[in-house]
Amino acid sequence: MKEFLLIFRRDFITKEEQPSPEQIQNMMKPWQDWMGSLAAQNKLASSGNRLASDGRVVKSDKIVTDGPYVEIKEAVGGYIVVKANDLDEAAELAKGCPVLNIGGNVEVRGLVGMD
C-alpha cells in the first residue's frame, strides 16, 4: 500500500465563517469517528496534527512575511497520512472527512520517498 497526505483546508480568516465554541465542540465527535474508522480499517498511517493559524513564509529572496496566507482567505488547518492502494482510493477515504461538512476541502497527494 502507498501513503497519501490528506490536507484539510477551510476559511480561517472571514469572521462570519468561524465556528462558535459550541460548534467546535460538536465537530470533535465526527472527526474522532472518522479517524477511528480509518484506523479500524488499518488505513491511518499517521494521525498528523492540527496547524496553528499564524505562521511565516520565507521567500527565495530570504524575505520573511506573515503568513501562511497573505492574499488568500483559505488556509491549511491540518493533515493526516492514510494508506491506500492508489490515489482514487485515497480520495474515496477523504470523502468522509468532516471538514467537508463546514465548507472546507481536502487535498489528496501521494507521498514520494526521498530514496
Given for the second form:
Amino acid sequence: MKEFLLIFRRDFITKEEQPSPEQIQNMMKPWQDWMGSLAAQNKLASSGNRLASDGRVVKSDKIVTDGPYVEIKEAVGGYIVVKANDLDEAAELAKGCPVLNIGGNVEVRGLVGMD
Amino acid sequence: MENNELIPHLFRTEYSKMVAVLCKAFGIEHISIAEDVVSDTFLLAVETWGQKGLPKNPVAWLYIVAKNKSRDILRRQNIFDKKVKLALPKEEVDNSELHIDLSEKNITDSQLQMIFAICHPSISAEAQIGLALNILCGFGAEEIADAFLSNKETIYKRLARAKEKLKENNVPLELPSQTEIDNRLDVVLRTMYLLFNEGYYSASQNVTLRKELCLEAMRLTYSLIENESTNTPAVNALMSIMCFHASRFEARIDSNGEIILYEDQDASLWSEELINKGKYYLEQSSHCDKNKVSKYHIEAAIAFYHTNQADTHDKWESILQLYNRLLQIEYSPIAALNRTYALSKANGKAEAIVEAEKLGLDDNHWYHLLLANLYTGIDNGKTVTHLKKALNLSKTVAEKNFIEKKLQEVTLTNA
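In place of the form predicted on its own, output the structure of the form predicted together with its partner chain.
The next block holds the full complex; its first chain is the one shown before.
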C-alpha cells in the first residue's frame, strides 16, 4: 500500500458559486459519510485538514498578497491522505468525494517516501 | 456462603491483592515466590477449614497465614544472604524484619502498581492480558485457556515467559511519574478494554466465567478511577462503556447459552442501575477538551444510544456519525462492520450493500453475517450463500447453532 494526497479544490471567488449556509450544513453528512467509508475500508491514512478561506501568498520578491485565489479561480479547500495500491485505485477512491457535487475537483498525488 | 463456595470466592477476590502486596515486599523479580506463598495459603485454608470449620474472619486468617509464610521465607532468604554476603559491610545485611503492610491503602496501591507493571512496554499485548487475568484477577492457566480457546500448556508457557520478561527488564513495582502514567495509561486502558471484551464476546461457552471476566475488568478500571493520578476522562469513558454493555448481561444469552441479538432482547431485563452508572461515568468523562476525545468517549456515546432500543432514524444517524469518527481515530474490522450496519439503518440497504462489498473482510464470519442481513428481502439467494460462508468460518458451537437457525428461517421463507 502506498499513500496518496487528495487535494480538494473549488471556486472560492465567484459569488454565485458560493454555497449557502444551509448547503454548507448539508455538506457535513456526505463528507463524514465519505471519510467514514474510506476509514471503514482501512484506506484513510490521515483525516487531513480543512483550510480557512482567507490566506496570504508570499512571493519570491517577499511581496505579500491576499491569496491564493486572487489569480487562480480554484483554491485548495482541504486535503486528506489515503492508502491505495496505485494511482488508479486512489483516483477511484476520490470519485466519492462530495466536493465533486459542488463543481470542485480532486487532485490525486502520490507521496514520495523518505527512503 | 458454604465452605466449598467461600474458598473459590475468596480466591477470586483476595488472591490478586495478596500477590500484589507480597510482590511489593519481595520485589517483582520474586513474583513466583509471592504466588507460591498465596497458593500455599489457600491450600492450607482448604485443609484446615475443612477439618476445623471456618475461622471467625476468613480474610484476616488468609492474610495472617500468608504474612507468616512470607516472614519465614524472608528469614531464610536473609540467612542465605548473610552467609553469602559475609564480606559485605554490616548495615547492608541488616534487613531481617521486612515489614509487610496489609493496610487497605497499601493493598489498593500495590494492585494499581501491579497494573502498571504488567502494562510495561516490554510485555506483548497478548501476554499482558494473560498476565492481567492471572496476577490481577487470580485466573488459573486452565480458565485463561478456556477464555482464549487455547490449551493450558500454551497459556502456561506464555505466562511463564511474560513473568520472565518482568524479571529480565527489572520492571519496578511502583506508580510511574505523572508523565509516564499518561504515556502508559493508553496501554493500561487497552488491556482493561480487551479484558472486558474477552469476557463479553469470548467464544467460551462458560457463561459464569465470562461474566466474572467482565466484572474483574470493571473492578480494575474502577481502581483507576479511585486514584487521583489515573482518574482521566478516558478512564471514565471506558468505565461508561463497560457499564452500558454489562447492563445487557442478563438479556443477551438465553438459558441454553445461546446468543440473543440486540433487537430481539427483552429490554426489561437490562439493568437500569448499570445504565445509570454508565450515564454517570459518561458525564464524568466529558470534562475534557475537544482534542482529547478518545475512542473510548466515542464508543461510550455509541453504547449510550444503544440503551434505547427504539429503532429510529435519528438514533441510527447519530450512531453512524459516531462510527465515522471512531474509524477515523482507529480502524478495526468490527467497527467497520458496525458502521456499515448503522449505514444501512440510516441511509438504506442499497448504499450499505455497496459499502459492505468494499470492506474486504472475506475471511471474517461477521462480515458474511452482515451481508446476509443486508441481502435479506432483497436477494435471498445471496443471503443463503453468505450464511453458508459464515457457518464455515465460525468457530464456536453457539455461533454455529445461531447461523444454522438463520439458514433454516431463510430456506423456509424461500420455500
